[in-house]
Amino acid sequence: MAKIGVFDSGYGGLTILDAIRKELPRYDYLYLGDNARAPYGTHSFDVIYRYTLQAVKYLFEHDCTLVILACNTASAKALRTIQQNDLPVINAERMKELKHERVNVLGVIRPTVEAVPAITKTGHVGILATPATVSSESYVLELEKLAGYRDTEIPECRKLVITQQACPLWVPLIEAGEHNGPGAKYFIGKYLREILAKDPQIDTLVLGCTHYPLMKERIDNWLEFRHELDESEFPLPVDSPKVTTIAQGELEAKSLADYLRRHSEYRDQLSTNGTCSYLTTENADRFSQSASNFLASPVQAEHIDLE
């Protein structure tokens, strides 16, 4: 029987997994951080898809018939040339392999874009993610798909205004576990100022990368006090609307857990013992430290290579 992987460059897509796990707790995982070669953001698309295509088959060759994508930069850089080029390839080898079950490749990007219609009110949308992300527009991309610019059942999200932000500085707080700290509020403050500045109307702000759940408490603090601070510091008009955070989580639990129900095909594969396992391509020791504390309980990982 099968289990179900998740892959991240680093240590966000932990969020992803809690969750996952939280709404589907019965199925066994498998857990792969490529913490060695992180962060995937600062290198070039080849590089990204490489590297993702290795954490995939090596999730594929250790009995995951689903991985998970628990990566906005994966996500937005490997998924589509994954499913489209290689995928065929990896099925048909298993079929003459004859390893008759199939397997699938899924991101967090899409379950995300497809929560944005019933929140927003102003339609005025914010997109916080690493530069990476921003670069390649992804999310803009898919929410202009959702959004009449090519079919769609869904005519309130035509209106849609994008701004995104690059956020460089919350990826390496979060991991340097100073995103608790007094330092964190400014940067916290510096790019949420911006996007606000760029479009005061933004009703709806959706965090573009797994890391920043752990930042969401103190995001939405600043948002609910930002009326109160200095003109001169951020003028802001007196009718800004309320701001909604959208963590991927939740999302891509609920996600999954519907395809699941859809797709018998995979979800009769999957063991339901309960487990989960992690593997690192870092010092194992330090990813069960870090690992721990992102989830609150304990972490034992072991070192794997995928070169």
Contents of the next structure:
Amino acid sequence: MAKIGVFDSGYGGLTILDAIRKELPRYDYLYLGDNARAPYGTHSFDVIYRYTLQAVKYLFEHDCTLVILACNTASAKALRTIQQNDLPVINAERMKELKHERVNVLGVIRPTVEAVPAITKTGHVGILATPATVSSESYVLELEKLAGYRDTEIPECRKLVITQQACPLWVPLIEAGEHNGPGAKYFIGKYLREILAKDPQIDTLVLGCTHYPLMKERIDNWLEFRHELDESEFPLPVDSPKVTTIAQGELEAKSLADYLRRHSEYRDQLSTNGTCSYLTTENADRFSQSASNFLASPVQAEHIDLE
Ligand code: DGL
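With the form predicted alone already on screen, would you show the form predicted in complex with D-glutamic acid (DGL)?
The next block holds the full complex; its first chain is the one shown before.
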């Protein structure tokens, strides 16, 4: 019987894992955080693709038939190549070894994008993400596709105005456990101020990195009280709209539940003991401690090497 693998460069995928386990508690999960090589978001395509493929193969070799890339950067930079080039080879090799269960990899960007049209009222949408996700333009392309397909059904989304903002220091803050500290306030304000200055009519901000929900409360707090900031510090029109932030956990969980309903060939292979194991490429004690804090329940991780 098989498990569901959940992969991220570090701690961010825990926000997805947590939501998936709430939605689908009976399955068995294997989480892998490549903390030793995080952040991925400042690496090139080749490096992100190579690291992601190593992690995906590791999870397949350790009884996972489905792997969720709980990482936007890996989804943006590696998912399509893995699906198109690597999975056919991996599945053919498995057949030769008489392992008849097919394996598959799913990403987080599409389920997130699908939620946007129902949330924005102004049609002005902001994407907060890592530099790699921003440069891939994955969100822009997917949102434009969606708006095009749904042209007649959702008239207010006919002309989505999409603005992206790279937030290169948010993942390092979270990986270092500094996101609740006093220094984080400056960097939270810095990127939010930059994106709202580019488009003050934004009413929907996608947290397009799975790490960011770990500081969603602080992001929402900054947005709610932004008009009380010193005018010289934050010269935005006071009539700019209320901003809703979108986190991906529940969206990804619902999308996976729907996928498993439609794909009995994967669902029927999954074991159902409700367990979850954790792997990290960094120090296991450090991961266990931080993950226990993020999930508010005890985690005992094991160290692995991917290279
Ligand atoms: N959680 C990853 C994402 O969703 C973070 C990427 C990184 O390591 O920079 O993009």
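Residue numbers count along the first chain shown, from 1. A quick note: this is a predicted structure, and the numbers were derived from the prediction, not measured. Take the two forms, superpose them, and find the largest set of C-alpha atoms that agree within 1.5 Å; that set is the rigid core.
Taking 2 Å as the criterion, Thr275 does not count as shifted between the two forms: its C-alpha moves by less than this amount when the rigid core is aligned.
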